[in-house]
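Next comes just one chain, in structure tokens: the form predicted alone.
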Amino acid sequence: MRNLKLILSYDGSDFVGWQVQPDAVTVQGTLASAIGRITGEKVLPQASGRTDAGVHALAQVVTFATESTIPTANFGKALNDILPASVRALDVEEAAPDFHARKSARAKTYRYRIYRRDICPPFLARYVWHYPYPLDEGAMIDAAERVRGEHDFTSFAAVDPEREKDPPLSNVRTIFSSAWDREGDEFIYTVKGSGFLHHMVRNLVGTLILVGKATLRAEDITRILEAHNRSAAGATVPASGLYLVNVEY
């Protein structure tokens, strides 16, 4: 058996996520249709984590165990030209037996993507979320800077019961880097962390909004990560503006 590694890239709008669902077009569900035609096997392909529906990906790292014989290069190349136009292997390579997407990962990084003018160009929308009233940025920034370190996510963690049947698991993660910046007329937000819960990053956004409104302020992103509660927070903002930029291991 060899241990393939994907470089993913895509567009998640008409996706209803990575995981597969029955009866919906997935992302999974798409890769593994693809490699079952080249193949001829039944495999599930595994992400380094699960994007939601909407959300997009620079570089999804994917891994998938095959007895196919087929070059990589060639892999991709044939991966290409079944995938749907939405959805591009950057790239292909053999990968140690015991490497896996998801468990070997060490670093995430994730942006979002606000654009700022009154009016959004109809070939951007999909793309950012559109919020073109005021903020204060700065206030924003010094903010997110408050978010770095070790901590308890609890507070900016989606309430979902089907996760909740699972074993507790733990809402500590450490965040690297968590930073505004402005790149012409968007509000970009770039957040790295050794991992993130599910809808953490459109959470943490959805707060940082709050303090742009000055319902909130930048010293109360500390109490709020001390509440270990979600209604603490802000709301979760839309998954157009996300992306998974880039996984390290």
The other form holds:
2 protein chains.
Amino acid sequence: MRNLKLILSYDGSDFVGWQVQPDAVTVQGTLASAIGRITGEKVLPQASGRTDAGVHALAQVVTFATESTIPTANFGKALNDILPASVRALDVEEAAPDFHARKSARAKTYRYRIYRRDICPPFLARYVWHYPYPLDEGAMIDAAERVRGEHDFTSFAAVDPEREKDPPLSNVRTIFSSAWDREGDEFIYTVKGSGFLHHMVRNLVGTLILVGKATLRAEDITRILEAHNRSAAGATVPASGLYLVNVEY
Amino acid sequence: MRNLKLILSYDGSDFVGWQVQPDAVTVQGTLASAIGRITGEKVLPQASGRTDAGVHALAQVVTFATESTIPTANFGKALNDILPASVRALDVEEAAPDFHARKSARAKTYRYRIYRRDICPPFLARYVWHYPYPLDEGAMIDAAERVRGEHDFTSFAAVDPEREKDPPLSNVRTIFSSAWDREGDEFIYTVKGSGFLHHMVRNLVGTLILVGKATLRAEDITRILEAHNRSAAGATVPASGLYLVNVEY
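Switch over from the form predicted alone to the form predicted in complex with a further copy of the same chain, please.
Whole complex next, starting from this chain.
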């Protein structure tokens, strides 16, 4: 039995998300079916974390066990021959038996792309959030820095129906970096943390946008964190702009 | 009555092509419906030429007549509020009464993008042709130059069921430039001509690929042109890599 570690990139636009669901096209289900065709085994591959409908991955990490004798070096090519073009295996390697894509993860990086010009090219529409209205980008850069460090992120977490409630899990996470950068016509948020709650990156961006619109001041971010109340923060921005960039172990 | 000239960009992936068809999603039909919602008029906008299913446009030119009193400067924004994100009006201006997007065109430029690395990123899959196999790119550059000038392009033309046959129209066209360039991981063909026959760019690329594979030599392009026979040339490459870049008047 080998424990395989797969690096997966996907365009989330046409999937209802990572997690397998009955009668819906998911990344996990599509991948499980491709692995099944190669190995003849029924497996449920495990990702570093779920991504929601429309969310993209540059390098999601996935683990699954197999008794198949197919050489590890051939596995990625075999997968790409079967998977749709919207999902690509970038690399497959054998991992230690106790390595688990989710449980072993120590840090994740996400990116959120906002397209700022008046007309969004049709070729970018699936891959950014088009927000052409005025924003004080300097204030957003200041506000993003206030997210760094260890905090209880309850104010930025959607209620997650799949999460254990008894005992309730902690909403404390550590953010290692949180910054905005201009790249051409895009304003891009990159955040690296020990872990992220449901919708957390999209809720952070939705709140930082309120600072950009001067509805909030940069200092308000600290107050919102301390409120431990979802209604204190801004709205969830669209999935199309969000990318899981990488996972560190 | 104003004659409006519209510059339109579209992602062709989810359309069965430009031209209206019953019970199918076309760019022309989608645009006609948006214009109808704005003006209350039933119009059939005319493009510089049809694009096939999956073919993209960076700057298609479209004309249509309207009695609407909506200022020309507001027309583009009004269209973009209604059109899907895969179709964008880049500019709208008033044209001379006798200007016609197709009949007035003097030159068109097309581009064909080939992605050359082993694994095509999922975010490019709709926008390139993935061809990771060996190609003699130098030979393809030489061969492309042989297409320039005035020729009868029957060997590179698909039979077009919609074209007049009595009297038969000429298949002579002038190619002003025809060249390959490397841009990062892509090998890109750009061709500018007085006009193009049905599938002509995709058939030229499919034939130039045969030179890259050493199935043909660069000199064979001249022989194929002179054959005036579709079966002398290579296969039609996929639509996903093809872009109408611009139209000159």
